[in-house]
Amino acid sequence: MFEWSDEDLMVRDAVRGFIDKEVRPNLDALESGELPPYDILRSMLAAFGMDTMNAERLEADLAAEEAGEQKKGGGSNALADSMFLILNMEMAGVSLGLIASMGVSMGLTVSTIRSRGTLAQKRRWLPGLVTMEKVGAWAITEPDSGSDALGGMKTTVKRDGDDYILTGNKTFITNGPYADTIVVFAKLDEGDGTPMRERKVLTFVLDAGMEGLTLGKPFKKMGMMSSPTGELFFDNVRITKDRLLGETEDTGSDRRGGDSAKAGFTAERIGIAALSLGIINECQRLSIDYAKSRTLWGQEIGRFQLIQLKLAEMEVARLNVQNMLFVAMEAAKAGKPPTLAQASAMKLYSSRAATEVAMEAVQLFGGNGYMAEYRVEQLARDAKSLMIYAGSNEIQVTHVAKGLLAD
C-alpha cells in the first residue's frame, strides 16, 4: 500500500463533513470540559453506521463461539480497517481527546474482555461497549506505577469465601470520571508472604455504582482536554467471581498478566501513529494556508526560505509517519501484525514527529500561534501528550532495544 484508495478518500471527506458540522462548533465546550465527549462519539458512530455494524459483527462472532466455531483472532482487525484509521486520524487533527476516549472504551476495554472473558461475560458487557451505549475504562496505571505498571502495582484483591475484596486506587484513567464499565488489573494477595512484585495479576470487570467504588473528578490537563481523565478508588469493593475475567485464577505461564497487557499496549501504540499523522496533517494544512495569507515586508511569508524549510520538514514527517502506518496496515492484512517492539518504534518516532511539527507550526504562526484562538496552540498541547500517553517515549526505547537484542 502506498496511497489511500478512492474509497478511503471518500470516507475521509465524509468524516471531515461530520467534523465540520458536529465537532468544530463544540470545540470550546469540549476543551473546557463543559461537554463530555460521549454523545458526539455516539452520533459519529450512528452517522457512519458503525454502531449497527459493530453490534452485528459482535453477535455473529459470539454466535460462532457458542457453536464452537470461534473465528481465529477473535474479531476484527482494526489495523487492517482503513475506515477506522481514517476516522482516528481526522478526529485527532481537530480534537485528539475525543478519539482517545473512544479508543480506550471501544479498543482497550473491549479487546481485554473479548480476549479473556467467558462467553457469558462477553454477552454481559460487550454489546453496550461496542456501540458506546456504555463508556468503558481500562484501569492499570497507579500513582507509583506508570511505566512499571505490572511490577509496581499495589492494588490488591483478597479472597473472601467465593468472592474477592478489592482495595487500592488507579490514576490517569481515561474515561474514569464517567465510566460505566471498568476493566481493573489487581494483584492477588494470597496471604503467603509472596513479594508484591511477584504476585499473580488478575483482571476484573466492575460497573459504576458498586459499593466502595468511587470515580474521581476529571483532572485539569495540559492537552487532550476533551477526554476526561481521572482517578478510581477501591475501598473494599466486593467482587463476585463472575466478574473475574475467564472466571479462573489460572493464568498459565502469564502469571503477571503481561501477555494481556502487552496486547493492549501494542494496539494502543500503533494507534498513536494514526493519531500523530492526523495532527501532522492538520498542522501542515493550517501552516500552508497561513504561509499563503500572512504577509510581511510586502510579500507572503511562504516566499521566505526559512518558512519553506519548516513546511518541507513537515512534509518529510508526514510521509515518514504515513509510510510506517501503510507498512503496518499491509502487514496486518497479511496476518503479520507488528510486534510490541515494532509498535513501540512506531509510537516513539510518530509522537516525536507530531510534537516537533506542531511546535514548528506555532513558531511559523509567530505571536498568533501562541494565542488560543489559533488552532495550532491546541495541536501543540495535544501532540505533546502522545509522547507520554500509551507509555512514555523513554520506555519505548527499552522495548525497541529488547526486541533488537532478542533476535
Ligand SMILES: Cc1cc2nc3c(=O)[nH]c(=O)nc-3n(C[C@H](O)[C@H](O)[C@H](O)COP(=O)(O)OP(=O)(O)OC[C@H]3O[C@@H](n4cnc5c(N)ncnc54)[C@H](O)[C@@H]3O)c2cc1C
The other form holds:
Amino acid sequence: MFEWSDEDLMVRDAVRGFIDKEVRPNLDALESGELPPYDILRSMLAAFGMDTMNAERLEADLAAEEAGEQKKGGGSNALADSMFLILNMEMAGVSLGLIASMGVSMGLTVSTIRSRGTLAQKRRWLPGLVTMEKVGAWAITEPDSGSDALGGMKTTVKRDGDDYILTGNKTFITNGPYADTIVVFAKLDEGDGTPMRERKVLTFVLDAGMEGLTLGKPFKKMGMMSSPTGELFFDNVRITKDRLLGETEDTGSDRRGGDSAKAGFTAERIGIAALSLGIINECQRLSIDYAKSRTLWGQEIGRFQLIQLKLAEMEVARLNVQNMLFVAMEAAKAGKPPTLAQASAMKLYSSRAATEVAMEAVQLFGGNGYMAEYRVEQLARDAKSLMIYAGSNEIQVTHVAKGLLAD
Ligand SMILES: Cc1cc2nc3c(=O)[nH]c(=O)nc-3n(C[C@H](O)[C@H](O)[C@H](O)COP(=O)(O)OP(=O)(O)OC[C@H]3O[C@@H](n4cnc5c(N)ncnc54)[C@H](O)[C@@H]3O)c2cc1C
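Since we've got the form predicted alone here, give me the form predicted in complex with the named molecule too.
Entire complex below, previous chain first.
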C-alpha cells in the first residue's frame, strides 16, 4: 500500500462531511470543555452505522465464544481497518480530544475487558461500551507513579471474604469525570509483607455510582479540552468477585500483568501515528492556504524561501509518518504486525513530528497563528499531548533501545 484507495478516499470525504456539519460548528464549546464530547461521538457512530456494526460483531464473537469456537484475529485488527484509521486521522486534525475520548472508551476499555474478561463479564459490560451508550475509562496512572505505572502503583485491594475492598486514587483519567464503566488496576495486599513493588496487579471493572467511588471534576488542560480528564477516588469500595476480570487472581508469568498489556500498547502506539498524521495533514493544509493568501511586500508569503522551508519540512514529516502507517497496515494485514519496539519508534517519531509541524504552522501564521480563531494554536496544544500519554516519549526511547539491544 502506498496511497489511500479510492474507497478510503470516499470514507475520508464522508468523515469530512460529518466533521463540517456536526463538529466544526460546536468546536468552541467542545474546546472550552463546556460541551462534553459524548453525544457528538454517538451521532458519529450512528452516521456511519458503526454502532450497529459494532454491536453485531460483538454479538457474533460472543456467540462463537459461547459455542466454544476459537475466535479469529483479535487484538491488532483495528490496524488493518483503514476506515478506523481514517476516522481517527480526520478527527484528530480538528479535535484530538474527541477521538482520544472515543479511543479510551471503545479502544482501551473495551479491549481490556475483551481480552481478559469471562464471557459473563463481556456480556455484562461490552454491549453498552461498543456503541458508546456507556462511557468507558481505563485507570492505571496515579499521582506517584505515571511512567512507573505498575511498579509504583499504590492503589490497593484487600480480600474480605469473597469480596475485595479497594482504596486509593488515580489521576489523569480520560473520561474519568463522566465514566459509566471503569477498568481499574490495583495491587493485591495479601497481608504477607510482600514489598509493594512486587505485589500482584489485579484488574477490576467498576460502575459509576458504587459506594465509595468518586469521580473528580474535569481538569483544565493545555489542550484537548474536548476530552474530559480527571481523578478517581476509591474509599473502601466493596467489589464482588464477578468484577475481577477473568474472575481469577492468576496474572500469568508476569505477576504485575505486564505480559497481557503488550499487545494493547503496540496498537495504542501505532494509533498515535494515525492521530499525528491527522494533525500534520491539517496543519499543512491550513499553512498552504495561508501561504498563498497572506500578502506582504506585494507578494504572497509562500514566495519567501523561509516559508517554503516550513512547507517542505511539513511535507517530509507527512510523507514519513504516512509511510510508516502504510507499512504497519500492510504488515498487520499480512499477519505480521509491528513489534512493540517498532510501534514505539513510530510513536516517538510521529508525535514529535506532529508537534514540530504544528508549532511551525503557528509561526507561519505569525500573530494570527497565536490567535485561537485560526485553529493552528489549538492543533499545537493538542499535538504536544501525543508526546506525553500512551507512554511518554522518553519511555518510548527505552523500548526502542530494548528492542535493538535484545539477544
Ligand atoms: C491528556 C492525558 C490523558 C491521559 N489519560 C490517561 C488515562 O486515560 N488513563 C491513565 O491511566 N493515564 C492517563 N494519562 C496519564 C499518562 O499515561 C501519564 O501522564 C504518562 O504515562 C506519564 O506519566 P506522568 O505524567 O506521571 O509523568 P512521570 O512518569 O512523572 O514523568 C516525568 C518525566 O520523567 C520522564 N521519565 C519517566 N521515566 C523515565 C525514564 N525511565 N527515563 C527517562 N525519562 C523518564 C518522563 O518522560 C517525563 O518527561 C493521561 C495523561 C494525559 C496528559
